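Single chain ahead, written as structure tokens, the form predicted alone.
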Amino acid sequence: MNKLLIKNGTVILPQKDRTIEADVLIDDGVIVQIEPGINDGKAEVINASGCLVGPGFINIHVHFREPGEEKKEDLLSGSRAAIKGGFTSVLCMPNTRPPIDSPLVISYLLSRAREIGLVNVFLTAAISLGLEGKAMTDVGLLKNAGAIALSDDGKCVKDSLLLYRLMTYSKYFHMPIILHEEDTDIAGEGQVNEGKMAFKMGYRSLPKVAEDSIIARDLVLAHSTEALVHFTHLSTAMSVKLIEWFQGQGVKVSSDVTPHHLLLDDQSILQYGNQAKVKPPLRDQTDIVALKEGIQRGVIKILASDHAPHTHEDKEGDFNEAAFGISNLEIAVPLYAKALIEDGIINWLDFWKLLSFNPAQFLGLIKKGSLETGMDADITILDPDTHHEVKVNEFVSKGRNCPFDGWQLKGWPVATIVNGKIMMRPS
């Protein structure tokens, strides 16, 4: 059966600022129709009353760690982990081993993703030959060879001539630069934010300034170059008033915010150990302030989760030595409305632009995040009424990495549909 029908669920329209009461018609994986009243006595029914539906969700920043790191993660386990958290498309980051930085990887990782067949996976190519920050990858066959993005995420791009030139080039290719901030020279071993708790418990400290001071100098080259250019991870609040000022300057620039640093602060650390070391680091409660009044005045446009799944060995031992990152990618959905709908700073609809149709325009991806007639039928349907506990013990994700196990989250994702097929249905 290739035809589907969506009835009796509010209808989120971010393309067009509303939401409707509709149903949702699919036919060979496509929206064919939206309106109240649809029957087909041929398609496959669900019922969608008392919950949203909307075009599915994107995430522009997860760790799936193949090739070479497949014991953390891999493609068909980071897929059936995007499928239950409610997203129908990802963009996997190119710090793998090796490196996403020639066009074979490139085309074996699509084949894998192709033959796997549950989510929309899309690649983003490192800037920089073996993520070393010295020498340009060949922009041009990685974009043949499907890579949609670039960035050397994981390390921060400190040759200011390599990233000016790359700006230049990447707009003849139309291809978007995805920047990790981080001032390695300020930053050095440091494990922390720099503050109180830092100095209580002994770590190294890793100061906001090696966040700020990297990304004034990438908003004057995103200005000076006019490329595409987004900030992943935001963490400090100067971060967000800097943005905001070159924004107003018509610089083209975005960025993206965790829901880890929505919910966390510093002193988390104390509670959660290593499994709340991240990077960049929990900062404190004036950047979370900071960081929630920037996507109310849309400064950040894009929630990214920036999925990191670890070994239970990865994160074990001494806290100095625990690897950085959070595995969150099936309650990221949860996670972000408790941070930003519970806490009245956006509302629904917001929150779709925010993780489907920003996402969607930025990539270039015109076929998805929009819900409306001609549109590929990737839908999301979330209760906003569900609670759940989360049970990381449950995680499809190889990474059980998590600080958030135990928490009572509302507002899950019930249905996941790609390309007009029914991957995560209903309970």
Second form
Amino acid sequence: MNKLLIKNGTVILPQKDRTIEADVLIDDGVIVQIEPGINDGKAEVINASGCLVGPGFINIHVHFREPGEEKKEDLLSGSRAAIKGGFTSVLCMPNTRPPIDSPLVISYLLSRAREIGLVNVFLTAAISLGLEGKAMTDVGLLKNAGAIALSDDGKCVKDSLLLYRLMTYSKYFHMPIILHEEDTDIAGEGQVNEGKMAFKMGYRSLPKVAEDSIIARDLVLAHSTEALVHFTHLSTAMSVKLIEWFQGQGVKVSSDVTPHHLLLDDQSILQYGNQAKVKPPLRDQTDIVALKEGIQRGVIKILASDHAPHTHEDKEGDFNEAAFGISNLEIAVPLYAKALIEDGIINWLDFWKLLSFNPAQFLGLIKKGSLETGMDADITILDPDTHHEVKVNEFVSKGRNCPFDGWQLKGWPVATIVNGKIMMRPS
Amino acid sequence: MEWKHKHLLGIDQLSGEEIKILLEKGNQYRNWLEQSPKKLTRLSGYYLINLFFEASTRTRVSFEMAGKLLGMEVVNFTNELSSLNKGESFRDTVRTLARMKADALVIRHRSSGIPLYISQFLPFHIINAGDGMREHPTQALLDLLTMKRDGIDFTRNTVAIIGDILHSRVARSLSIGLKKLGSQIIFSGPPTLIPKGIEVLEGQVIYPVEEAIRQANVVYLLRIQKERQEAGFFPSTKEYSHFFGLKENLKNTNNGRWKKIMHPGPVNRGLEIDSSLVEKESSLIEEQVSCGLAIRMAVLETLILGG
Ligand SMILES: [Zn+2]
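The form predicted alone done, now the form predicted in complex with the partner chain:
Next comes the full complex, this chain leading.
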């Protein structure tokens, strides 16, 4: 049976900017009907009453660590974590070992992902060969091999000329560029946000200006080249301000945030230690307020998560030596619900735009991100009233590096449907 | 008609009528080139100096032959021979040359504007054989002559110029010449090599290359210097040939006619163009060389003897 009927849910239609009470019928991986009172004797039925039914969530920033660091995560464990987290599509960053900078690595990973067949795995190719920041990769050949965006994530593209040329060149191939913004000279060995906490604890600081100054540079480059530029994991109030100003000048740049930058500040390091060590570092309350307002005003158009799984060994011990990153794919959605819905920053419809519609638009995934007949049947069902405690030791991700253990969160995904197949069922 | 230019510094200074005069004369010389023996005395007793600060065997030999076919005495100075290496200033070198009392000077230099500069204090007819990224007028004239001889009506002609427009004096001179004769121009290639300000050449920038080629009846491929890749304008020669090089499947027109293919040479086979296409009947690349000789004869004669 390949028909599926989702009954009695509140259906989110981000493309039409509204929600309706309706049923959704799926046939052979495609959405075929959306209206109230659908009956189909041949279809398997999912009861979604009391739940929100919307296009599948798309996470444009995850690290699945394959090839090379499968101890931290691999395509299978990462895909399972995505399903559990309500994500039907993920975009993997290229800082694997070797990095994703050749058509060969891309075809290998895509065929692995197809074999696994749990979620839609999309790949980002490196901007520079070996992520070394020196020479541009074969953008066109990488796109032909299946990459859909470019990024040197984990590193900043320091060479302004390289980035200027890349922005100019990549337009020919309509390849969006995702930028990790951090002036490496200013960042140096920085571990945490510059301020009282860093000073008190004696940690080297990574000032906000390291992010702000590079964002300013790249906004100017984006303005000049009209490239498809996206700033990932914003962390500062100034970043939001700069982006908003340039958007006002007609520059079509986009950006995303992570849930941890909305829920934790640098003081959290006192409580969570190494588990709260991330790049960019957790900032302070003024930044959190500015990021949320940026989301509310539509300056920040995408929610990603920067799912960065690490082994216990990489995360333990001396704070200065511990790896940067949080494993969060399974809980990103309720974390976002806590930061944005509970605080009344946005409603569920906007939530879906930020987590599905906008990412699909940005990546050019024309069959995803909306609930409409003819679209791919990638669907996330979310129960806005579910309460659960985060239990990191139940993660299916190999990464247990997560400061949110024991948090009570509300609004969990309860079903994940990918290409018409139920990958996670409502219990 | 009396010829009013002492020098040929660029195509920009010529009117459409003047270009046509040179093409007509070049056409006659091109026909005459088929004869043997071929020695004229029209310019005997005149001296031509070839001064090449930038290596180019092809253009230098073409000028040398053109002069000799017209009966001229030709002296070649290459960069190594010129005393620039001994610390003499460029201006002094040129002044020394001036004392040599030649009649015409063909000059190539890596700096844009050098021919104009020396024309201000040398008594010779100056012919620009390529100055930096600015002009290469005899290349444009030979390209136009090649098109004319192929039966192309300039007023119904669309030429797609593909590749490194940014650094190309050939693209500039050719576009200016084509516009003066009423042709349409399309530019395409890697966007890093299509400069801001290209509007001055009054062509249309069309992406992707496939579409640019589709709309043209002449495809003019520019030579890609390997150092452009090293400078980061495009990622690799593999990527360039795949996306911007001319391949068999791209050269058919809608109505089944083959596109004419041109290239200023020398060709990087397999980079700008598939090797198999260089010698196809639709390729005018070899004819361009012959037309180069003819047009340089026409230019020398016209400058020295007048129109
Ligand atoms: Zn990342």
